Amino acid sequence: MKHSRLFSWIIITSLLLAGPALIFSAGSGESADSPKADKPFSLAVIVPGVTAGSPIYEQLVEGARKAIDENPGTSMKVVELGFNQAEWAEKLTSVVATGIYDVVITSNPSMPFVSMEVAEQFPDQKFIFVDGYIDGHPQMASYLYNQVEQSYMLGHLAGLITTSSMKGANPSLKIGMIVAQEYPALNKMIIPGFEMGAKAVNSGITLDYRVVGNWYDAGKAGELAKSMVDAEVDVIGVVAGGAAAGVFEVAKLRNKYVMYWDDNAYAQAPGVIAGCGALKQAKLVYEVVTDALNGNIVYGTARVLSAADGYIEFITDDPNYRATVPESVREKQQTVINAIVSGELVLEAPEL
């Protein structure tokens, strides 16, 4: 009996002494089953290129930053992959391998495919793609803009201008398009949409199409633009990142017009940029990052976004647009914009 009471006293004393340590351990929130239970949310924003000079990537960072700033204790890191696409997968792997980030968000139609091997190596990593499409992968959620709609609106205005009596327009019915590089969304949505919109004005309009080869060589883009203008092109669509500056310069010198994708760029070349389509990338990224923070992203799903959803628009309220394009042309353009937004004119996004 005496030995039993002594043993009980030893056990109780040991538990009391261990109590603070047990309490401290419980408060840390760390366990083998839930290593991230109390870990603050951390986001990696992957820019496949560089941020500066690319409206779509600037909006990617802007939208993510807004969501993170509204949620104290969360964090984000922006990683630029640079222009060498051969290095993208390796650089992305080095980011994911740290194990720091709850979610990786990026923006580019090619990024779901670049990320496939990385996802296989790190099956716990979650990915969100905006301006990209992949369906059914349990680690990935994607949001694709229906670029056929944006491109059709820009092509329609190009068609109206080339058939007009506006200064710089000629009777040749030729429009042009200068792009940085080819990729599925460009080939399957942007170019067809642009050409379709122009031909809706006049079926005799032809498209002169050129590729720069990168997203930064403004000199080469300018040379391509000169060649187009010499061939009697009077409106040039440009999807070329920083290289677009070369097209702006030539169009200004030769009294021609430019159509611009993804952002409001009228102020960059007043009187030259006659039409701007816009993707509401900052809005979308803010919404999806907020959903990710709150655990509301359904991975394994893909969504296609349209003008009717409020993520694609043609910018008509900029004073430079009104100053450059005559009212009679703007009225015809507005009719097409209204038809797309209302759903009267349906332009399906193809599979990429």
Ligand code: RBF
Given for the second form:
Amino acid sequence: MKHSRLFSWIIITSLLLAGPALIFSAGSGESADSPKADKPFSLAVIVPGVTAGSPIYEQLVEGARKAIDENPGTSMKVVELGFNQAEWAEKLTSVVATGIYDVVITSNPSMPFVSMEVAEQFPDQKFIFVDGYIDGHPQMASYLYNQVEQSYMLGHLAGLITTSSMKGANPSLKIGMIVAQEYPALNKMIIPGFEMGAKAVNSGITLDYRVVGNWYDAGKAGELAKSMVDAEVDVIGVVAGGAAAGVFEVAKLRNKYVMYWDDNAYAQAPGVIAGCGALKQAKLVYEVVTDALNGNIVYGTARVLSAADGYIEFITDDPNYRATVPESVREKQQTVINAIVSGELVLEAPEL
Ligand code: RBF
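Okay, that's the form predicted alone, but what's the structure of the form predicted in complex with riboflavin?
Let us now look at the entire complex, which starts with that chain.
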């Protein structure tokens, strides 16, 4: 008698104790037999394109690797989606469908939209987008760079160079821009920022602007650069991934200058690449992956990152920059960089 009363007391007590845990685990949206349950953190790093030749993607992988390496037991897998954008959603679906990855991290402004249907199909999957914007989606967190700032700094130097007496500069006030493809962040932030920066030097400067059509064709990008130089362009901005190599080559042969986005590339074409902007993508990705594996990401939110926050820079501490751009020009450029970083010159990111 005594025994059976004790037995029922044990059963009732354990039910009372286990109850909230059962309710809690059901509420977390992950069934006990899902591959993710009780497993150490696993990350999918999705490269929408090819890593090599695109510093923004190289930094994505580098930042994620650093965070994963610092946290024993966690793991990551890098998946390149390749250059055929029509296949991206399907390839992403096959990664998510494995159910292995706690978080998918990827980078470029199109990826929130590419991921939308995949997210609907897999409501337990979390996504982090860097260099992209999506607000209010419960499975997604995003971090957008204010590309107006990076592009304004590069455009300003382009303006200073085309109006200078530097050896590759001609009297015409034409600058150029070669891009891989058009997308809202390019049309609303990158091109207007570049043009605005140049016009701040001289409002008579005009922009010759051409589209390659993909992120790899260096030959075509080179052809576009040649025809620009024939039309008296002396400084060319390039946002074209691996295709940028063709622009470097033509600019070198024709003694012209290149402005480069996202990273320090001066050493790739010394004397030719006269200005490099930089996104601190490796730092950002390291921080957000660290937050993700500690459960500290607030999904449903979007952040815009700026030069004042330390995520956007213009690289001046490189010997090639100092060797290519004369001190008088560098001083004027520094004034604008300082104004943007300090917040004295406000360049707001528009709605995309
Ligand atoms: N940037 C790259 O450097 N390499 C790429 O392969 C690449 N592919 C992109 C594909 C799409 C659909 C979009 C919207 C952007 C892509 N970007 C790529 C551009 C990148 O997001 C960013 O805008 C530029 O690198 C300038 O910072």
